[in-house]
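Here's a solo chain for you in structure tokens, the form predicted on its own.
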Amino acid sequence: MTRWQPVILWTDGLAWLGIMLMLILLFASRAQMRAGWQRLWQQPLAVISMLILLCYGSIGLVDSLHYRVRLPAINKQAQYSVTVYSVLDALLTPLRTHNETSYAAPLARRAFSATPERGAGGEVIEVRRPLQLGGQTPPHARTKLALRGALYGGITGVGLLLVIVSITRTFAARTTAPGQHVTPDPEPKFLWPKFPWPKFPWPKFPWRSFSLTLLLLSMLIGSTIELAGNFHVFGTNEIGQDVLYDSIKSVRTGLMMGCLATLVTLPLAVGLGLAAGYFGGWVDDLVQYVYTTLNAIPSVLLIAATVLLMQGFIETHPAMFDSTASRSDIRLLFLCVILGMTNWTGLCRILRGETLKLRELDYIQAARAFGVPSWRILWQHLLPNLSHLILISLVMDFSGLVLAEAVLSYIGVGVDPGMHSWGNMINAARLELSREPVIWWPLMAAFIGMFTLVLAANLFADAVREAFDPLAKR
């Protein structure tokens, strides 16, 4: 018998399904999409933001592998824990298990609040007790640990860069035709030493930006790992839990809100937008009536009403959910569905207008005159010419969906209160800001995690718009 039992939550299966669909679409893209991707990877900001998004995505995927631990057998029957863990929980075990009694400041060695104790003479004195994590570490060890972690991370980053360059050079050598020569890019000699970067047969890749970002990220991650093993890097919250652990666990929630809501938005917007623009008549009137009516309803009110109904259903049917994780997961999935169903109208309106213009072109009229079925015209002629608009809209809406989770959780109609999310962290931190002295680090940790993700997503969205929009100025 295995020591653990795999658990597949609804959001886990949909997340991995979305990854597979994205890879299939990338490999099956047509020539015009490949040209857009080539233009995209010429931009340094696109490469930098993509590396940051890959770091967030890796955390989210590792946190989407759940399992249960096997307990001691009773009557020779295997028993498994009710608590559901993830692979990320196993990797962050020191942060998850080293809990304090209350608040602790970032990189502190003693508790934030003093505890009354009785002294040797019988008097009551206030003492700040040493922390479990960091209480026995000398004060001067912080800088040493940070530098050592940066060194280890830098070495790891250089090794990873060499592996990537080697694989890329092998790929480029196999894809370049015999006798074909690719002229290297002119590079300023004062910015970077000479290095045999791979010469691709497609447009230039910003290797300097890629290598420098990879090196900085590796050094930052290495320093954080070294410090997290001896200190609470972002301190602890009111119940003594590590804030860095809470912030890292919140990455999956933010990514799920953006990705799963997009999966719901995509078929509604694309299907209804193409149908309204191509067929016209009563189909167009019906689609316009639907999204006009939906836009007239305040989205926050609609989301709050549906989430409260779902919460009431969960409370009245507890037998349908065997663990706290499953209850939190179904509420997160339902919230993603509601956000997707209220967020498809903008893309649908754009696709309808473009389809109205494209259906009057000569090649569409010729296809209809030759009796080509409508589904084939939509699939082979209209959809490929609208793919850049779909990609641009979805990437630009991602950051808005991530921020929507924080806003909804702040007002109490977001994810489950016991679930790790940046919105719940901000909601809990609003009361801590009124203390004296101010407890600022939970809010700062949530702000840094959410700000970095949203900024990288916005920069990548701008790069996608410039690369795939044929009317954009380059």
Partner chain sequence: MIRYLLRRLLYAIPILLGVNLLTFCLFFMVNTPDDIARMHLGIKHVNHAAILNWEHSHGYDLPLFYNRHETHWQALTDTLFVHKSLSMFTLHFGLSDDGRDIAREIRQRAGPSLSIALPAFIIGLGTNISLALMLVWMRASLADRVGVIIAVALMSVSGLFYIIGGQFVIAHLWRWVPISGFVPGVDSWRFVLLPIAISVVAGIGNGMRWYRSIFLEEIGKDYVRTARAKGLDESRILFRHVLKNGMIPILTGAVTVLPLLFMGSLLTESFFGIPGLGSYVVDAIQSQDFAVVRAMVFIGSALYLIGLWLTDIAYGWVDPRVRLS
Contents of the next structure:
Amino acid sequence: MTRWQPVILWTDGLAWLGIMLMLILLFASRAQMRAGWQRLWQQPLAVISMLILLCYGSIGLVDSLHYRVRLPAINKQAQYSVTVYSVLDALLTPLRTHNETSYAAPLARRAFSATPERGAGGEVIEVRRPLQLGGQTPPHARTKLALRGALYGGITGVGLLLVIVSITRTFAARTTAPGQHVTPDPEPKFLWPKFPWPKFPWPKFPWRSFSLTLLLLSMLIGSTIELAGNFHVFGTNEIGQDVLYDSIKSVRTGLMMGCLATLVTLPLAVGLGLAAGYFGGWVDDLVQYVYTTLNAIPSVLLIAATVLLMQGFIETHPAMFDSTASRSDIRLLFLCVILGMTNWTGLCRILRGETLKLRELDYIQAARAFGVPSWRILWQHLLPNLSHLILISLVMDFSGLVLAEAVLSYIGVGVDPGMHSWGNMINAARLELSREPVIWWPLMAAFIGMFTLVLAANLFADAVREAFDPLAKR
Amino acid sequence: MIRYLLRRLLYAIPILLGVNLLTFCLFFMVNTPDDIARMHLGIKHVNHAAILNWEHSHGYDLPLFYNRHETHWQALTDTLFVHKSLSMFTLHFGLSDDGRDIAREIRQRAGPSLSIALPAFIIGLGTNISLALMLVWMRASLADRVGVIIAVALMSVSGLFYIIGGQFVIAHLWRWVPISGFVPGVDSWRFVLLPIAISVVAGIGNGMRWYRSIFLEEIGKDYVRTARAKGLDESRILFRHVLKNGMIPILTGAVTVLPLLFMGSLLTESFFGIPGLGSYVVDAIQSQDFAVVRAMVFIGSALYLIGLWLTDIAYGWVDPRVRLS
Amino acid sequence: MLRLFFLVLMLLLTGCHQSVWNDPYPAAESGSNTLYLAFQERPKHLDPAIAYSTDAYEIIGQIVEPPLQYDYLKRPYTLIPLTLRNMPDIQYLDATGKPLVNNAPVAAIAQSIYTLHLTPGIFYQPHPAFARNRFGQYTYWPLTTSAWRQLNRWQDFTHHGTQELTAADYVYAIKRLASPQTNCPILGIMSDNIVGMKQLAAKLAHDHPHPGNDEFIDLDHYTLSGVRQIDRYTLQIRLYGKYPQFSYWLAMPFFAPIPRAVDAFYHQPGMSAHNFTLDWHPVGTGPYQLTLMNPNWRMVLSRNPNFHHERYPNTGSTDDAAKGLLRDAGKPLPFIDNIVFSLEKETIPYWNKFLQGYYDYSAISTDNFNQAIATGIKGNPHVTPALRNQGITLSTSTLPVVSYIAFNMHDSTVGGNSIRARRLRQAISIAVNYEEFITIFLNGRGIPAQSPIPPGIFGYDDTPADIDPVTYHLVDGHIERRPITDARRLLAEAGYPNGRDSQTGAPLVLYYDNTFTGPNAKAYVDWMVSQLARLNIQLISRSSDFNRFEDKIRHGTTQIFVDGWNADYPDPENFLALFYGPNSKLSSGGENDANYHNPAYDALFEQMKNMDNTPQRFAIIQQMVKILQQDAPWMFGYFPRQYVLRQAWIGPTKPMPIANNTIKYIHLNPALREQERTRWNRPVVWPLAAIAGILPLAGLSMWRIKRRRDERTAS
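With the form predicted on its own in hand, show me what the form predicted in complex with its partner chain looks like.
Okay, now the whole complex, with that chain kicking things off.
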């Protein structure tokens, strides 16, 4: 038996699968979309938001590699623990394990509220106890730690930039055949031209925004890491858990809601949309009927009913869900599926309309006349020409789905209450705001985490639409 | 035209039937009549006889789709599906689990819901259009770019933050309005002021950006170029022609969502204690009162279909070519 | 935009000619003798025969009057007559029907007879059901179709009448408990105790198998053999055996009078469709009547003009006198004219409005705690200086409630009577640190429980002799929870050293069933998981909605689950019955959720349940508690304490958690309230001024941009 046993949760598997499928689709349609990609990577905002999304994405993916540890053997029978951890948990072990008893403010050294303690003379006095994490650190260490972290981060960032530049240079040199790139722009629009900077390949790529964002991000991450080792950067929550850990763990939930909801219903939307548009007739009528009916139901109510239904299913099949992680995971999956169910109709309608138009094009008509089987026409000619629409719909829906998670948690039909999610954090913060003094940090952490992700996603979605949608104009 | 509209209207019936069947299946799978009875009777000292009794007196002791104890039509009609679900087509929503008439409740709650949703919608439309026009007017300048980014930032904030923040600052710190509650009648304006303001602000990001793109599309059209060539000044082009033509897609879009305003807003109403349909839905979900949820699903879908129908009319009215189809 | 803004400003200024802008109540109410309270959720039922929840009792407790009530000032809780002249006469009979002496052995008693003598001259509130025309016929019964045309709202019933309370009304109300139309939750218990109740219920169910809401079942045509009207003011209730707890039931709204005229009135065709039911418009003889019933907005109780029969109690302890509780002694009740319950679903606005003076009372949720309460030198809670400056005072009381975590005794791992399972339960009981729970989640508003019997109930004992020897021990005379090492030792004895099965090495996994939802759910679950993690036990939370949870309990598929019990009446029997084997949830659908079964305990219970509160009873209870502590079917959890804040304008009141009709004792000073509200709610105006300053500036700069642009295009 190995020391670890990998555990693949439903959402893990589906997320990886979905990403692969999406990549395959994009690869298959690379020819049709080349111009779009080139337009996309010329926009500074697209590059900046992509970098931020990459940060979130890598957190989410690292958090989607789950495992169980082996326990020491008893009677020579080794067993695996029931608790499922992710690689991210392992990386964040200090944050996960340094628990206080109750609230602590961000970067605080003492507990937020006083607890009664028996004094030397037996009398009860109120004391604000020093924290486990931060209690021993000298008070002026914060700035020092933050600056040091920023320095380390900055150095790493510059290194990373150099590596990226040299890799892309060789890559660009290899792929760009002579004469293909007609704009030999030797002068990079970056800093002082006289300085012997490495030559930047891809002259239209906004290198200045890219490097600046990369540098700032790595400095920010550096100082956060340095501070988090000695303090609770975002304080602790009601039962003393680190809020930073909570909000980092929430990233995966947010991403899953944002991506998986569209990805799991993507085959349905694409299949039905193409079929309706291509075959027409009763198929079209049926598909239109199905999506109008689904659209007509207020989505919140549909979600509520399904979540309750699924809860019943979990309760009646307790054996299938043997760990806390798998229980909350299946609920997340259901939620994604049902959110997808209320969402796929939009894409389906667009695909249907577009297929109707494409179907009439000459080369498709010609292919049909030559008796090329329908599935080949659909796969080889129609789908690649529609994949930009799929991409656009994916990125456009993303932010709305992330935001929906918080609202659903408030109504009580969101993710499992035990799961790390921004929605659950906001929900808890409702009570904390009416305290005096106000407990503001969990709400702030959730706000920052969510706002950054959604803002980046929105900006990226804008850029994608502008780059790929020939009709969208500024 | 009228025949076309009638056909569209008839088309709504199978859709409503589908919705009806789907929700019935969903809800009776979630909550068996047993569960409903138990919820209703409370927890302490409940025995089986009391449950049977309750089911009986509330008409929940029928089979779902087929009644084996009856003959002919009655085998199909004396069922839960017909009694509890199909009956909604006659606007008989029955009693909620706590014994109140749902139709009456909905009528009572539509007023408070509308008193927030309608002003918020109209003021929001006005605000968004004026802001969008302002951006278009300053287009391609720094102010425009900043404006767009602000709009994106505004729409990246969860609605919950707007509500929590607004309530905290305006009602708690500044004490301008009652922090929550509602009073029937004219005096309600003090209570709806803050919810309306928050709804408007929360909608600015999305609306402003959308309308801006509509106006920009309009401004790129040939007639604008012609007007400009004729020497009309920029403000006049914008406020006379672009605004007028841009309003067509905006208003037809608005017509689609207009009927749904009746449903109220889930979050705003719950946070501000407004006794409207939105908070009715939230309460019903939280207390699992499925009679109410089913009724609201039905009404919601019906309103949605009415919205689609109105859009058809609006398009036909605006663009006579549509009549051909 | 600008115009809109000024419009709003004008509205604000004209609408709020008074200096307060945020008064949530109609201006007409200012200065009135009205008590303002809140309700979080509309009470599901107000029909006294059905209502069985605290929020409903807060309303109908003021409206209806059962025969008995609890003395407001006396402790321990004592029953006194409410509509009766004196306490019921109790007569015991043997199997042959011969009278027995009062202290006869329980086994000899076959039946008991309660004779109730009503006070003459008690009248019902004005109500349309009593309205009669000059011929003596009821105005609104039976209603014709033409009459319905004028009746749409409750206010359309313009004619009211009243009638005197008679013994027949109580008889009718008790019969109503058996009606299939009522679905009374305590019918099961009462059928076991009141003679003839079961037969009546069966007969009614047989005669009226499909009782719709519009069908009037005239209960005068049916007899209940155990309940008899002797004369206009006297009735007799006959019970099987001895059942001393029956007196407590007589103080609950289930036994409030319902005249036949009212029942007939509400069960006319068309009534329920208009929401004209007893559930919405209860009728009673109490100090208040429900004058406005809009569960989406507010419920208003107003003084019952026909209420004259009660005065403030004259006797109280010296402590009561010192607290000013005897200031109103002998004055006629009630003191307050109107009680307004406003809908307030969220805690944040509720707390804010209390601080702004718009609610007169507030319970404190944990989250407002630091703001409200500081712990004093001796660990005594008192209000913080900020609140003390507002004149807010605090009163605390322990509720007759126990909040516990139970083990399902049918579970194969934690259940059963084996030593192994018992050690496991004991280990877990030590590990779950309720002291910490109370500190974190309740801010100290609870007492860790040593037994299921809360303070204030006979059988509660807080001497060291009574501590739970399994989970606690004495250190220097202080009761302290046993250290976690003791729990680990017990766990090893149970066969799970360090949380691993000693045979297979499998980690011990337990399941935690709960219904946590809402903001704190995650914290509760995580805390519990962390408690068992100290024993290296893996706890998996199975949160579900209420229906599923009930389902699991009913089918015995839970393992460790959270629950609570709110006492029906202040008698230990009500709590100890939760462990009585024949009450098991799984086998009989009773209230024994843990499905605990121990013959020795059951024997003691049967002996104890019908005894009077004597030292012998106390000794038996102690014996029973010792058995429970060893068997540990529950982690006894805690007894919540209620902290209630009161505004300065409310007169002194005594917390009385078991009674529900105490609003009539409250006194308030509306003038002071008006003055304080104005002082506390001055709006902050500078932001308005700032906006008023910025807007013209923004407009100006816009205009300048436009001019510049025009010039550019012109040139």
